[in-house]
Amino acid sequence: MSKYQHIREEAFEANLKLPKLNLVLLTFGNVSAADRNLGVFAIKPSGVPYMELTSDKMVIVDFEGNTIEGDLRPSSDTNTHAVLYKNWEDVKGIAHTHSTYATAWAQTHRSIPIYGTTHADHLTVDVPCAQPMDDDMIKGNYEHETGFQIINHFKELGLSHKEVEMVLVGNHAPFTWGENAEKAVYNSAVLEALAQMAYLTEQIHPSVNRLKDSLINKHYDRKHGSNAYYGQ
């Protein structure tokens, strides 16, 4: 057996799970899996429809996005995982998709605003967007470019990647992260709630007002904090 299986095995789980909650659509998005250890993230392969995933095509790459095991080609992502795995040395799974809500926003430029309690239970911001790259960038490796384009957001905003594990990517689509590739994917069907709820509740009230912080700080601390007690 492959010293890398469980991360394929890992990452092949994740994988199934996008579908299954609605997150993707064909071949879009992808899951990886990290082991810090070893210094490798295992991905799903480029093009691979997930009804034909098995874990021994999960493609294992190093994080300078080098193939180091594997007979199919990674998904066309695996340079910016790769990037945000170098950078974040503490992030062991990463999500992409390009679900409906949270991608409609990144199209508009727009971060999610915090309106309710949801929202504030996961985070006590808004979701971040970071704005499409540069042309420089563009022209340049542009799964790479993708990665620090992130990075590079969190630090303008002075936003921690392990308070906030979402990001919205301008014109593309969302990004997770977290311990693992299964929280990862939580984190992508998070993310894709709040979207249709902030964008739903402007329909309902356009100048809506955000929640106030003491409601923020009051759930976001129940569920984290020192004293957390919060669990549906």
Given for the second form:
There are 4 protein chains.
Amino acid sequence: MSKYQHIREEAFEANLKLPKLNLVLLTFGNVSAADRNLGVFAIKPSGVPYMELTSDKMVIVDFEGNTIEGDLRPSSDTNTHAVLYKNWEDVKGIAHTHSTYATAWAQTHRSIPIYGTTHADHLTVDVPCAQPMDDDMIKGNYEHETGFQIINHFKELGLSHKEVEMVLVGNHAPFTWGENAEKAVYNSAVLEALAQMAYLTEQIHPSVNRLKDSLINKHYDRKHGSNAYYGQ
Amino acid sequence: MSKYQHIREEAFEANLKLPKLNLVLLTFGNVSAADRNLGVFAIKPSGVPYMELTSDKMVIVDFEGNTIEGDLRPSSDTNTHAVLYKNWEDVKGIAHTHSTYATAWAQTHRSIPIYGTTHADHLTVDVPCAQPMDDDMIKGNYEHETGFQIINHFKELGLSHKEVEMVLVGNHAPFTWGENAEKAVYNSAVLEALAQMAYLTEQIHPSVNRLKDSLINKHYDRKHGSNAYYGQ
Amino acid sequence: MSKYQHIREEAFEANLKLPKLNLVLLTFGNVSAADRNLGVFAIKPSGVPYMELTSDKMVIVDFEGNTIEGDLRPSSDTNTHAVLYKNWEDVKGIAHTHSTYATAWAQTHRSIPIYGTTHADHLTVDVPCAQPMDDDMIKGNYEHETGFQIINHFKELGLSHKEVEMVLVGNHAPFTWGENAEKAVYNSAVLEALAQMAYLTEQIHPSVNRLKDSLINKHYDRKHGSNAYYGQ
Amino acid sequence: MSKYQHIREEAFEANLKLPKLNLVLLTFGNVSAADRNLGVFAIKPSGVPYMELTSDKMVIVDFEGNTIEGDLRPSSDTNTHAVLYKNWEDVKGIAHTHSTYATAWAQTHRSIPIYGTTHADHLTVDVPCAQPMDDDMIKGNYEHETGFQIINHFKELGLSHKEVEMVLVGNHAPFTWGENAEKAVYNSAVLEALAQMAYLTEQIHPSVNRLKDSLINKHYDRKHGSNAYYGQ
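Show the other one: the form predicted in complex with another copy of the chain, since we just had the form predicted on its own.
Then the entire complex follows, led off by the chain already shown.
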């Protein structure tokens, strides 16, 4: 048995959750699970329908993007995963979808405003949207640069990837991450719900205000403060 | 067997209906069932996925918010349920969801206008939206204050919680209630439908008028009048 | 066995299709099936969940709205069905839903413009919307008057109920009909699709034009003309 | 066994995917599969519910639109399929749906702008919308002319049907095609997703820009360029 069996299983199970949560159409999406001691991650192979996935078909890749084990080609987004794992040391799972509402926001280049407590229970800033790459980055190693596009945007905004586990890549679609692959998928589901609710909120009341600071701080504290007690 | 078994079962069954009616994503939502003679209610534990719920996992809490029986932590919204049960004596079931359309309305701070008979068959006023708390309430016992935020809003508007069994909490999400937990969940489903229809109505015709008074009164009378005959 | 068994079965089967086609929430909706020789129709009882329906629970009613056979109270919309059957002699099935998009249009008092061939394949005029009743009609036999509200609107517009088998009742919701109960339900499904598409069409292009007359006439002819050949 | 059994099976399987992918309501839609050596295609019969389809019920038709084998009447859109097969020699599968969002765009006569990489991964131009026919074409062989309406629009725009495998027919609905029937259905699912996302994108940000050329070119190259590597 492969010494990577545990992350193969973890990535396989997490990938299967994407269609169950209505986060992917056809084959658009991929989840990976990392073992940081071994310095590798397991990721969905490219172009394989969700119905035909097995844990054995997952591809093992190192944090430079090199395939270590597996007969199939890894997802075309693999280099983006690799860059995030290499630079953000505590991330152990990453999910990428083209979920409908989050992708629509990404296509507008707008961050998703924080309008309510559903949002504040998960992150206390707007969901950031990394602006599209400069043309010279596009001509280079595109998927590799997508990783830096995300990391640089977090640096510019002064955001911590431990507190904000989701991003929109402008013109593209969302990436989410977390302490394992399941949490990354959970964050993708949360993001899609926030994206849909924010869209509807603006349709119902175009001049709506963002959530006020006192509520943002309260929700931050009940989750992250010294007396954190939040769960639902 | 626990003397609370009947409300454990009632709360368990009602919580399971939330995902079946597409009213919750992941673990966002909770239903409780009260026994007013015993002075307690059974409520969903915090952070447990719906797939893993059992009646034994429900937590028994009194109307002050103290846990009476149960190994798990009760929902973080428990104090809101407790305040409503304590102050509104005939309520025997409460449901809280983050259902998509109702939550979007709550995020706008708008009440949902009565536009048609689907609405009038259930309540003959706009669905009230309690405005966000003052900052000093937020700093206090937040979930406790959410209960008073609801009760005070009903007092200000002169509404009876027996005739209007639903409310939007501004920036947060809906609460609904009724004579038992099942009715509370039913009201959550009705509210979500009203919220979606009102949203679409305004999109299709931005200057649409509210339902005229003669129709509101007719629907009130056929449900609550001396010759009430309504059901569908 | 009841001499009405055939229409009990027909109405039962047709009522079950409403939730399968996502046309009803909870108990909001009803379908009836008529036997014109016997001068009666079978209709869903009032307030019974779809999961608990059986053919035996259908109520047999005559065209004056009198219950002829059955232990349960017939749907509160029964008098509307009765008036339509009495006045439109070839109708043998009627369906009433509160389907989301059609009801939203009804709440705006707008007829649904004919924007494409999906619409033109079923009717070659806008879906009519009967304006809300005058206040004196509302105070009378409300459900009875709803039937006349529909019939009178067709007379005003010069429409044939044989060519246009659907209507929106302003502020209320749609009614559809046909040569049997199954066709009535089919028309409810078509109407909901047309309502959603017309809503989206106006959102995508607010100044869109109605379908041009030459296309309307072509679709009328290929379905109703002397060389009709349409089906899909 | 019929010498057409292989395309009967292929068309049957592909037609069944339409309702599974939520691309059709009731009987609105049809898929065909061609054998170019035999010069025929198998297509869904007219007006048969998807639940009652079998491979034996598929109708075999030649590229002039003549029925070669089969007891049922072929889909009323058969002549459109025939014209496309006759004129576009490498097409081996065609799908036609009235999917909700794509049809709404067709009803506006607008092409669907390219707003993101979900779109660019499949085609690097706007989804073309063939304008409604002139009135004299409408009076002629309508479904036959629909085929030419599509082909002429591609000629006017200088598009290759090998690179752009989808079109909106103005006021009507989409057609898609590909190297086999399964790919044609895949393209219908992609088109519906692009149509929904573009709609939402414009709602969220009405003055949004199209995807910039450098990104369009990158996505074209990674799929079609000399070093193509795209799959997901």
